[in-house]
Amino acid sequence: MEFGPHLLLAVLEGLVTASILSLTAMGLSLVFGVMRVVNVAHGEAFMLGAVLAWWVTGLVAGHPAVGFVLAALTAPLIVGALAAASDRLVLKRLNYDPDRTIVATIGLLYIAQQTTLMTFGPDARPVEPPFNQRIALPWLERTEEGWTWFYPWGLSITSYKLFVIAAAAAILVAIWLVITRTRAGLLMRATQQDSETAQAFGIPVGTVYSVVFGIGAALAALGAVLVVPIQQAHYLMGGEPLLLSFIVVIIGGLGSLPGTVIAALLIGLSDGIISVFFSPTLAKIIATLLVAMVLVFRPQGLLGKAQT
């Protein structure tokens, strides 16, 4: 195995994983940071986004790009609206008590999962990507004539996977701008700092909570829409994204959005590189060990704030 070209392939595949994971984990981190709620049903928002993307694209005839764009616009909105309604109808009535909200979100998990099973069935559903050209991966090698480019046989990536990386990066930048540069972001940051003081100053904390819970679910659904042309939609597909999102949030720091992105890159790149050169199982084992080491040596995470 030629190390250099395969390393390039592993890094690109790892960036695809990191891109989807950063969007999914960002939603979980945002919900915990603002609401202090551990949303165990977050993975089912991912699953619903994927299944709705398959359903919407199946309704649209013509070029696959038309259905994909429609799915990218509608699936996150539907999932976000369902999550906001769940916050109003369930979590708010529990007064966001930590123990009871965990039990409640477990219940929401099973409701979403079984409703999807009864509605769409148990089969995995493929979604055709809007474009999917194969792009050969070049590598620079030194020969007797000097440095020359060559294309190792069989090493390539698709244009759609490169699009996923670029789209996730653009979405993350947009989220950062909304949180740091808009009035809505100011309200979220004020609620995160001190919800009681924010309410005393007239900020509608209940509305902020519902919006944040909906945005967190919509981000997971958007990540699912991006990944479903690569990974088929299935009613049980929410478990792994939920587990990896918790790993990322713990490593990055609970509620730390920059830490979430850094941790997603670490997990995604390590998963891609270790999976190519060793095995995917070893990648998951190492990710779990990283969580254990962070909890032992830096419980607040990479960029989280220590509790005083």
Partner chain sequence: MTDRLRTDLLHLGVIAALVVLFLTLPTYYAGNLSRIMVLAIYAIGYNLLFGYTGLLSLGHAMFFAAGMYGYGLTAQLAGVPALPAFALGILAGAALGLVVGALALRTAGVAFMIVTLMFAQAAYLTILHFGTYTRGDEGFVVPSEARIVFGIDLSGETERFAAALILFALVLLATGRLVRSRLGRTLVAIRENEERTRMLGYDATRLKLIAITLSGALSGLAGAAYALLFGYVGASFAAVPYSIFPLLWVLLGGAGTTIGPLIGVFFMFYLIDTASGITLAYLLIVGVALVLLTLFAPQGIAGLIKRRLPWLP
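Now that the form predicted alone has been shown, please provide the structure of the form predicted in complex with the partner chain.
If you are looking for partners or other molecules, they are not here, because only the chain is given.
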């Protein structure tokens, strides 16, 4: 393959990564924005979503699409409920103190991960995609007869990957509408701006916190359900999405939702492109250091506004 088609392939793969990442990071960003706490166990919500998707699809016989739809409906619900329960049982009792919340969510991380190891086991397990046609992509090139279309060998994408991109975009639009156009969104924004005043106006801040924590985890789980037909479910798979989501949320500006989406596209695409052309470990080292430097020298994020 020549450079052009190769790049197109890298961009498409990057878009798939970016789609999943934007859902996961959106969950983390929402929780940080509204509750002002960092949820270190966020990656485990992703992992639980994938493992539950594997479990649910295994329960249903028949066409893989039936199991997939069922998984997409139930896995985020279960994970969200678990997260809301842990908010009630643990975080609420810590009064959302930032330091102690981080320590407690590290604990939750190990609990979720190790319980999965005990029940699901150490093996990676695949989930069958609901549909998976290979779509060859055309490429335009100048030949002796002028510009012609042709299909380079290896330049293709599956219909499922295209579906992932479309589904993620639809979910993000839905979140945007919920936050800006509904009463529930209004309550969230009010709590985000000033939780004490919101409380004084009769908003059940405690409930809002639990719901937001649940939604944040459910978004990660939904991302995982989408990714699990491409990438297998494994009990240690939560680490990478956690780190990448951190990076995205920091670059996008802590708590800024549009910033999060833009940063997810940036990171997802560059991750796809970088890993096609460079050594992945070196790319990760550079990326991690760069993000740490962003946090050191521009704590409000690349797109966030400085806090006064």
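Numbering follows the first chain given and starts at 1. For clarity, every value in this text was computed on a predicted model and none was experimentally measured. Under this definition, the rigid core comprises the largest set of C-alpha atoms superposing within 1.5 Å between the forms.
- With the core superposed, residue 20 shows a C-alpha displacement below 2 Å between the two forms.
- Core-superposed comparison between the two forms: residue 293 shows a Cα shift of 4.8 Å.
- Core-superposed comparison between the two forms: residue 284 shows a Cα shift of 2.6 Å.
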